[in-house]
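Have a look below at one chain only, the form predicted on its own, in structure tokens format.
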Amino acid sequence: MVSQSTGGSAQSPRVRALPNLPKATLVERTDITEDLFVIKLEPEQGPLKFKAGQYCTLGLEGIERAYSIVSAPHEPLLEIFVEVVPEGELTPRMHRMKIGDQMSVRPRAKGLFIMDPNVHHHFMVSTVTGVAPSIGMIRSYVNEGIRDHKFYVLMGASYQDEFVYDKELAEFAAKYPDHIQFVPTVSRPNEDRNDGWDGAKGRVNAIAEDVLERLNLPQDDTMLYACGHPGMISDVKDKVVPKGWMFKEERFWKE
């Protein structure tokens, strides 16, 4: 169940944002599960400057680290999908976050894990928090007109409540059939978390080499895009790339 929220409790301590460095404000808050929520965030300087798929660098009490950005360079808001650390050093700091609460962010954003324009099918495997930067692209490619370009999303998780941005994907590949497609998939089908799920069952590397197969895409025009685990994208990458598949990657680290 996904609930809107204020932010922490009335006794946990307000977080600082590190000094000297613009500030964005938090202004919305959406409590996933335990562990994952998404923050927008209101950048005092104006709307961050960056292309759809690039990463910010926010920081708390004297802590940075680098987040794939959800929204679309169109949007105000700095739109990002948490998955909380417990033994991290910032993901419980943010966690803490109540709205009005600043973080510090740096002025230019950063990454090559962005869409190519130069090939026509974008085919994307991500796990939970991965799918950041494929919202990002897919949102601004629809906002600035749908041209000759395919969008794959492959999208993993162990529970069906970690996707998140499931109902968006399957709205845009509802709207636009032909251009986007989209298939979730969970690890864990058989757990009573995923009671009524009747998608895709596995882990999304073991099936994105399939449906890659079966969507039989011209290799010379395709861009594999992975982000999210490790783990996942290392065994994607070793399935495609000696198969001659072009591959961008964009890997998760935990803190």
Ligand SMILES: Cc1cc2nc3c(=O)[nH]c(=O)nc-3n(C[C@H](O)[C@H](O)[C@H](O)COP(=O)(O)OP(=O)(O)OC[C@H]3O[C@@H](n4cnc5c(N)ncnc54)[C@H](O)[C@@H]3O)c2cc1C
Given for the second form:
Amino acid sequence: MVSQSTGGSAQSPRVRALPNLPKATLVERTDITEDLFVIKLEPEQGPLKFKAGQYCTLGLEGIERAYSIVSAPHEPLLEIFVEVVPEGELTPRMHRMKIGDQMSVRPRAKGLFIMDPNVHHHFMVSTVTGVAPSIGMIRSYVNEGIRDHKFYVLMGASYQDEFVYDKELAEFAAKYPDHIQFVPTVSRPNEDRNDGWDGAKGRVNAIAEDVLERLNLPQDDTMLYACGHPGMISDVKDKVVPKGWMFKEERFWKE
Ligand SMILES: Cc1cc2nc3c(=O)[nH]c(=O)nc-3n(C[C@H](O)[C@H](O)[C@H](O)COP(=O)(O)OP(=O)(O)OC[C@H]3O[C@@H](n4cnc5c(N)ncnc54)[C@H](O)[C@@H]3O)c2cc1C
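Alongside the form predicted on its own that was just displayed, please also present the structure of the form predicted in complex with this ligand.
Below is the entire complex, every chain and molecule, led by the chain shown above.
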């Protein structure tokens, strides 16, 4: 299902990084599905400084876009989980990149979608690539040493092969059962591509409130995070904010 590849076809034109900005070289690429891939970039000027959960700005040929960082600050390579928007400007070009190609990377990472250290419970809801900041926050937390925080990660996708980080989360959950739980849910359980799926079913926004209620978390010691599809975020926000839950969001595009 997951294949390592050098990316692009022999006929594809090479893509070029934006001039006059720091560059990062593509050193690893994993194709997940036809429209999902994970890249690892090595910044020329050394590892990018950022807080887990923040986003960076990547560019090719003068086109720049924001990408949440999957990797944690202690990791030397910048890991990014990308969905190709077929009619988009940048992602089809990124999809043609081969090992050794370069992208521009703005030197400053940005964003407030970071772990709130003042609460102990972190309830994270995401769609597909929107899991990126949660992975960064959890990797960073584990690297710094498990303390008294708990993470509950709900990840939604149409198909089971789109989760990508479910195995990593399962390993964390097995190793730190008192600190990390996760629920992957597929929204199209009856399609062939989901044959054999025995996990949760339904859109992540539809199950989020139920899962939250079942966990019985203390409202004044819990932060909710929603990242990815703007429709999912609006739906979850409309359900939880009026009930008094603290809420952070990162919308990947506007509806
Ligand atoms: C803070 C932040 C973090 C982000 N992190 C990620 C990330 O980790 N991974 C990632 O793949 N993208 C991420 N995005 C989205 C990314 O910035 C681009 O918008 C996206 O990759 C499409 O770029 P494009 O140039 O190919 O398409 P564009 O030419 O910019 O867009 C074409 C159209 O598609 C819409 N669109 C953009 N993304 C999607 C999508 N995924 N599905 C459907 N429609 C879309 C746009 O709103 C626009 O209408 C993030 C966006 C923000 C604001």
